[in-house]
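The chain that follows stands alone, in the form predicted alone, written as structure tokens.
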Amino acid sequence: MPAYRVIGTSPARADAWEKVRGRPIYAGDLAVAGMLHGRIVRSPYASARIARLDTRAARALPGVIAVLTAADVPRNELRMELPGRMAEATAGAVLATQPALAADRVRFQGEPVVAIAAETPEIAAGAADLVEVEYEELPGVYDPLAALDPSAPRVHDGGNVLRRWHLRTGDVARGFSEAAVVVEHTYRTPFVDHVYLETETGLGWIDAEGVLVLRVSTQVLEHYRDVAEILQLPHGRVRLEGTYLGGGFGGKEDVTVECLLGLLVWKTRRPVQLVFSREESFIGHGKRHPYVMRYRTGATRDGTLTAVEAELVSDSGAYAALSPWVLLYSLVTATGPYRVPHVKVDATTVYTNNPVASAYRCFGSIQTCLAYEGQMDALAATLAMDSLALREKNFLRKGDALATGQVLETEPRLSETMRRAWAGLGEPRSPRRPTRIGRAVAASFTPYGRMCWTRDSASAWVGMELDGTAVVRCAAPDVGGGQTSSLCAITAEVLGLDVAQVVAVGRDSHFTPRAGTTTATRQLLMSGNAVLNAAREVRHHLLAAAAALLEAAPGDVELADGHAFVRGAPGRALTMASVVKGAIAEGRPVQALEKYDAPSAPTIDPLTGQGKAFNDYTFGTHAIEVEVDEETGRTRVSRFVACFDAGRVINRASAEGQLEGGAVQGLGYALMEEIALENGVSKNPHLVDYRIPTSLDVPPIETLLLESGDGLGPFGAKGLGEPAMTPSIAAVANAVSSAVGARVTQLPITAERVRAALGSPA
């Protein structure tokens, strides 16, 4: 492995001490003189017609400045702007997009109906109570399988089927005829919430140039376009500034406060602050898609996989959001990291009157992992075969083709991640009644970066200051994963600087080069490579300038520790400041704006799934030990090991943090989290009722990072943010199944479900 000075180490992030001391300014901490306060009136019903809407009493309340309805929105539709190839990929989809404010019908509990701006939060709340809305309840559909019935109530006029994808390779009938054993199970996952500490919030105003400025908590600076579209303004008249993010995990990828806030600011011509309450956050923003997954898997007597047949149905909720692409991730990952010659997968996402479902960490690949890894353990039990040996026999290797036909160009190292994770659990322990102990692994593969046909790109600017320090400008929102620090580390490595000598500036749609969304585990790949390209261009000019000043060949000059020196002659050296000044004096550029374009490929065939959907994948394994109380059904995870091939670690502490965070979030998903719905209405929209793991629920987590150097990111890095969570729920389910002696197929794995699996009365 090449020697690096900065890459792979753990320098403190630039914002580390600020966060430890509680000093960062988040979107909700901002205030300006004359600021109004926003309030949203939301539907209490999941399916209803707005029969009457009367805002006169609210408008008459002293201190109320604006009470806005759908009639006040210039273009009342949050449309998705799709690049050509992406639009092609969704051909045939019924893309129902959500209005900013409901006009005549509401389709989910929490849908915005009225937006209010007032002088104080109390007045805004009082005005909301004075808004009179008369609803006429309509029949709704609340189960994704029921939504497939042609006679089910229609959520939208075009029908309840939003999108179908299909995957076909080989002859699945032949595959099952060749199988000695076939296992079949149905797996179910629920709606779950992101539960970030900071709810959706923002502050907006109109600046001296008449530009609408929104400073919001978001993962996507490009939402300024959505605001411009609903207000019918030129895109350049809207500016979006990101802030420190108090958690996102995909929940702040979609539009949250942006359009409503922009509407209130533009209509009142005054600054407005809009902060969602915790209940609003629970019922108002997108959730993780629930799935029903029916799997049949066949294998020969020696464990060779012969066929997989699967039917995936996901619940999109009331609007399309990102459901077609979440479903595509599920389709591509449906067979897991295994060689399967005969495959048939049918995937469907449907509209219901449940909460809108959209992006959430792992984006469709985590649900299928629960299923394909559950099937592998079920096969191993049926064959009386070691589950690790069964996996090892069928793991994908370099040169193998996925079910989509894409050939793997690098070695996944799956066996190594699995064996090292398993070894990390240590020696098995003997249980004492009433405790049972179960152990299991789950392997996974997860895309990083967007789909190939989107023609993804990112830009970045790197420039030197006269004192020899560097500045990076890149509009890549840092969602807490250390994205900004990674860009600084890349620049420091290339330019021979200390990380403290590099500052990254971003989070502004007007003044930083476009880098795209902080989603899809794409920023290290995209903005990281853009910064790498820009830094290398600057390095080229600095080396030329230093060579002239030192009277040496450029190839003999090295940059390190903030100096330029002649290799083999450390006494012949210049400070970086001297090099920069010398370059400027000679008319050489000391800055560069560069771009990175991800490799692209045609859209996959929607009827067969054949083609190259993603450029690369991150592979890894979780190994877990659980303790199950026979009497109560209570499950406790006692040991947890995560092992992944990171390609190349940029910041070791950040990479380890991603593995730990993914593990913890997965434990919540597996064991306790679920949005309880009754006919589409949430029964637990508060933290007192919605449980997430605390420090008392989390075991010590061991993280193991392999470095193949085979990734497409800077220096061979791969993305870790989402892959770090993917195998978690499957590993927990397999470990609990091992402990109770029965296959657990539904999340969350509650004490009641464990007792049922044990054969005890609930």
Second form
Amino acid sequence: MPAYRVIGTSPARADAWEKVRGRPIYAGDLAVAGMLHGRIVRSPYASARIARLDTRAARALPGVIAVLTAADVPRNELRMELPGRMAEATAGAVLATQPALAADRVRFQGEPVVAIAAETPEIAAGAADLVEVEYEELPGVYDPLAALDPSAPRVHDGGNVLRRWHLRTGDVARGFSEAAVVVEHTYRTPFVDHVYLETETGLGWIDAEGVLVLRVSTQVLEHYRDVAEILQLPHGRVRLEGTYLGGGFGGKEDVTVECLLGLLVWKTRRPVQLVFSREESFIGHGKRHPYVMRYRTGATRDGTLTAVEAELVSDSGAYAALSPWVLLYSLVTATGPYRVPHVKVDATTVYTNNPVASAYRCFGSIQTCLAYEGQMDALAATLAMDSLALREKNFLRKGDALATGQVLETEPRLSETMRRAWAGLGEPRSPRRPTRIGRAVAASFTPYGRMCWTRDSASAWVGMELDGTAVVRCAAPDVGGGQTSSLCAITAEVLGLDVAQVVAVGRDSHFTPRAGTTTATRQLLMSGNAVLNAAREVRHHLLAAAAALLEAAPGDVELADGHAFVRGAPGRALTMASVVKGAIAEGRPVQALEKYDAPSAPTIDPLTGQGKAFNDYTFGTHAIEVEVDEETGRTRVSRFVACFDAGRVINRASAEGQLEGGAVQGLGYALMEEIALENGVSKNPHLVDYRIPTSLDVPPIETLLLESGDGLGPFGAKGLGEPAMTPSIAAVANAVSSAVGARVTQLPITAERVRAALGSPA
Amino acid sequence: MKLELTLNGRPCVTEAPGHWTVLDLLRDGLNLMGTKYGCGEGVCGTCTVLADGRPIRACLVLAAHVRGRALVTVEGLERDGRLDPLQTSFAERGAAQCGFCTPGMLLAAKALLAQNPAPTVDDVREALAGNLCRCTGYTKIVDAVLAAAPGAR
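Given the form predicted alone above, what does the protein look like in the form predicted together with the partner chain?
Next comes the full complex, and the chain you just saw is listed first.
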């Protein structure tokens, strides 16, 4: 491994110093003189016709500036469009567009109906109470399997099937005929919420050029286009200014406040702030898709997998959002990180009148992990085999093909991640009644970087200042994972600077080079490589300038510690400031705008799933120990070890932080969290009754990071953000299953479900 | 209504409507944006500040209730340009990711260390149980508090 000065260390992140001081860096921390306060009136019904809508009383309230309805929206449909081969990728799908404000019909509880702007939050709330809406409830459909019935109420005119994908390889009938054992289980997961601590927030105004500026907590600065489309403005007339996010996890990937805020600012010509309450956050934005997954897995007596047949149905809720792509991730990951010669997977995402489901960390690859890893432990039990040995026998290796036909070009190191995670659990403990102890692993693979058909690209600018410090300009939103600080670390490494000598400024759709979304675990790969390319270009110019000044060959000059020096002669050195001034005096550039284009490929075949869906994957394992109280069914996670191949660690504390945070978010999903719905209406849209893990609910997370150097990112890095969470729910389910001696197949694994499993035959 | 209190060690005389919470007073009245809204229901702990050294939920407590009391917010942890050891420890140990829960965490931890300068891991986890974090998984937060404890060995 090459020696790095900055890469792989844990310098305190620049944003951390601002954050511990409580500095106003978030979207809700800036106020503008004359600012109005926005408020949204939402549907209390999951399926209803708007029979009458009267805003006169609300408009008459003193201090109310605007009360807007669907009639005020120039183009009332939010399209979900990705660049690349969109038409090809969506052929055959029923892509229902979502209105910014519902016109005649509401399709989910929380759907926006009226947008209000007023002088104070209190007046806005008063106006919301004065809006009169008469709803006529309509029959709805609240179960994705029921929605597939042709006689079910239709959520949209095109029918309830939004998108199907299929995966076919080999001959699944032959695969099962070759199997000595077949295990079959159906796995179920619920709607869950991101619960970032900062709710959806934005502030907007119109600037001196007449450009609508929105300062928003978003993972996607490119939503300026959606606002422009809604308002029928040229795209260049809407600008999105990114802020540090108080968490995202995919929930700020779809449009949240942007269009409603843009509409209010544009119509009132006044600055407006819009902050969703926690309840609005629960009912108003996209959730994780519930899945029903029926799996049959066959193996020979020695544990060699012969066939997997799976049927996946996901609940998209009332609109399309990103459901087709979430489902594609499920399809590609359906068979897990294993060699399976014969595969048949049918995946369907279905409209219902439940909350809209869309992006959430792991994006469809976590539900399938619950199933494929549950199947591996079930197989091991049936075969009376060690479950780690069973996995090892079937793990993908370099040169093997996924079920999609994509051949792995590097070694996944699955066995190493699994063995190290398992060893991290330590010596087995003997339980004392009524406590039972269960231990298990779950291995996983998760894409990092977008789907190949999107032709993903990121750009970045790196430049030197006269004092020898450097500036990075790159429109990569920082959701809290340390995205900005990693770009600084990459630049510092290449230019021989300390991280404190590099500043990354601005995340802005119009002022900084476009870097794309902070989603899909893509930012280190994409912006990281763009910054790396730009920094290397600057380095090239600095080396040439330093060589001339030091009377040496450029190849003999090294940059380190803020200096340029001749290798082997540290006395022949110049400060970076003198090098920069020298370069400028000679007319050499000291800045560079570069980009990184991810490798591209056509869409996978929708009928067979064959093709290259993603450029690369991150592999890793969770090993978990649980203590189950056999009297109460209560489960406590006592040990948790995460081991992943990070490719290369950029900031060690940030990388560990991703693994630790992903693990705990997964524990909440596995054991505690569920949006309780009754005919599409949430019964727990508050933190009091939607509980997430506290410091007392989780153990310390032990993290182990391998560095193969095999990733496509800077210095061989892979992505960790989403992969860090993928195996968690399967590892918990497997550990609980092992403790109770029966398969647990439904989340959340509540005490009631554990008690039921304890009562069922092993 | 008129309010007199001690804010971050200094006397503070201000006006606030009767229905304002401490959170409204800090953010809208006094322009101290370090204290955050997380749920408005006293559950998440994001808005935690100290009143006479004890953690309170700024979103639940009416501003009138802190009349005459000593309030400390995240902005008051730094003294004479020197960060509190907890702030340094959080920054250096990766305990702040998105940072939104950080002000509340810091103040809950500050109250703990004032009572118990040498807490155990369990003491720290107990003291922070009312402050939700969705990013870090708590591991680095607990480590940062332990490292900043004045009685730490």
